[in-house]
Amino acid sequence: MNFSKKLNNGKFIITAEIAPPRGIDTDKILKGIYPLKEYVDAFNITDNQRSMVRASSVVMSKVLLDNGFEPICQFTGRDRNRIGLQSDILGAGIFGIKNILVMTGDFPTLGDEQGAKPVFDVDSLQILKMVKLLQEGKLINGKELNGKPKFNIGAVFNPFAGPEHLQIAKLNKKVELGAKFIQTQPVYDIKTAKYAHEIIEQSGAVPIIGLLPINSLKMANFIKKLNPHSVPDSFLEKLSKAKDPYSYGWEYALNLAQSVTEFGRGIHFMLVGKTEDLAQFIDYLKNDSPYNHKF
């Protein structure tokens, strides 16, 4: 069953994130994700994540498609104006890419190209409006298209951003503009996972809860610095005392993932560097969860 069907029939969804290569060699990435082929429903292809140069998300999505994987092609407003974005989104449609996810994007100062100038001609809401128009057969300037694309559109939700009422209003607008599924920033406690799920479900989209297994105290402190309310102090304390922080971090993520299967619609894993570990993680989740009928 593919990602599109699972979106529409209520089955539990598992997605994972892939960074395109910093170069042109895609073989290593394909070999790396092969252990996940039977476990992950679709792979997010990031768009120069953390403002660092990578190969095109559109081209890498086509590479995955040609090798039997289902991609979710990401688009940000950071590096392209409305001309470039419309062009690349139409290109994704020509390639047969059916799933896209849009976001505003990180600021270039977070990356390693300090001289790069941000574009931000359009934000995530405007990109969603753009995609909506493209699917209706029009450019954003109103001109007619010769053939129109059709996508499963996704967007993102940060449960730690504020003010809360503005974030919820923005989320509802994203769904109104066509977002069918919403992936969250990584969460580290069940209360936040339930909150994000409920808010997204109420908006009318399919909630996919983000998970990023933490394997060290250094990593935990870095994530907490980015989102101060994300990592619970109780987790940090236990992680600092763990004899094997790596194992403790994965066990914690597994317990959280199992809890999400009780009420949720999906999980988005943001770590694919250890693909064999992740395959075992998902296999355990599917086979040993009392809710494995949801998959």
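Residue numbers count along the first chain shown, from 1. In this text, rigid core is short for the largest set of C-alphas that superpose within 1.5 Å between two forms. Please read these numbers as outputs of a predicted model, since none were measured by experiment. What changes on going to the form predicted together with the partner chain:
For Leu285, a C-alpha deviation of 2 angstroms or more is recorded between the two forms after rigid-core alignment.
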Given for the second form:
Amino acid sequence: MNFSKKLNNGKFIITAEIAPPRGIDTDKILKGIYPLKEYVDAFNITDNQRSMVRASSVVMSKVLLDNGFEPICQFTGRDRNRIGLQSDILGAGIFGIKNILVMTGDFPTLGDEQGAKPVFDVDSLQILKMVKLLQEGKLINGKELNGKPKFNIGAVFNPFAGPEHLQIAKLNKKVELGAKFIQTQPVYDIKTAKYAHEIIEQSGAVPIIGLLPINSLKMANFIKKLNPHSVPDSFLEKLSKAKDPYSYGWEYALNLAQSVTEFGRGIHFMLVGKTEDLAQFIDYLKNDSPYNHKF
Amino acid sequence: MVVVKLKPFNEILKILNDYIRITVIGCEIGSGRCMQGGLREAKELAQFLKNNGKEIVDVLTLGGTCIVEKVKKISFKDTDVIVSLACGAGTQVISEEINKPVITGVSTLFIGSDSHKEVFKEYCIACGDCIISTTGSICPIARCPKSLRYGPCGGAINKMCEVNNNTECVWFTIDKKLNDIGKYFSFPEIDFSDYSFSNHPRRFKNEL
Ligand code: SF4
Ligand code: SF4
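Could you please show the structure of the form predicted together with the partner chain, as a counterpart to the form predicted alone just displayed?
The complete assembly is shown below, putting the previous chain first.
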């Protein structure tokens, strides 16, 4: 069953995230995700994530399509104005890309091209409105399109950001403007996962809970710096004592993933790690776990 | 006010290379207020240039430098070059009105506020289509790095801005102000901003 169908019929969704190459060699990436082909419903293809140059997300999405994977092509407002974005979103439509994910984007100074000019002509809500208009067969200036695109549209939600009521109001606006699924920023405890799930479900979209397995103390501290309340102290303590922090971080994320299958609609792996292990885990969820009927 | 930053004196000296007879102009409005280019700093710069072999013809201020009639009235007869500590606008008015070389001793930073002449913060980017009446008169266009007018981004964690984590996310500032006055931000219909209002160079004709 494909991603589109699962979005509509309530089945549990598993997505994962990959970045296009820094360069033009896509083979290594394709080979890396090959074990996940039957297990992951769709792959997010990031758009110069954290403001660092990678090959185009639209082109990489097409490469995935050609190789039998289902891509979710990400678009941010950081590098293109409304002219560039409309053009590239139509391009994605020509390529037959069916899923897109829209966000405002990180600021350039957070990446490795700190002197770059930030664009932000349109934010996440304005891009969603843009896509809505394109799907209705119009450019934002009202001009008629010659052939209109059709996408499953996604957006993002960070349960740690505030002010809470404004974040929720903005989430509701995203859904009102056409977002069908919402992926969250990474969560590290079940309480936050449930909270995010409920808020998103109330908005009317399909919640997909973000999981970013932590593979070292260094990574944990980096995430803690970005988002001080996201990583529980108990996890950090155990991680610092673990003989093999990599395995501990993975198991922790997988346990959380399994808990989300109890009440949730989807999980999103923001790092694929050892793909064979991940495939095996998903195989277990789908076939042998107590919640296998949800898949 | 317009906030400026004085360039290092050595840098100014370097640009002045062959010029000998120099007039230094300070501006008492923005530059003076932020203690980067008023009469006081003009005098300090003049002393430095003198110590480095230059001849100082005059050190003066017109109060405000961007007022064309005022600039037209002064003469700079024995001067080889004018060093202006006024903002970008003031310095250009001098250059357009006076047939002499003009160099700037400051970089113009932004339109901002003044906290005890210690901290200056950018409050307005002159977008040309002011929306702050709906945001508690706190400006998200200037004070959010991404100019987000429809609520905070997902990086607004612990009240701080994801871009500068020593600065409060302006959406928290807006939210607090609106709370304090018993109002709340109601999401307007999402529309596309009209950046043609801020395409430069701009011109404004006062028709009153
Ligand atoms: S919205 Fe902000 S940037 Fe625009 S004119 Fe008003 S204060 Fe200035
Ligand atoms: S954290 Fe707040 S001020 Fe900073 S970019 Fe996001 S919305 Fe703008």
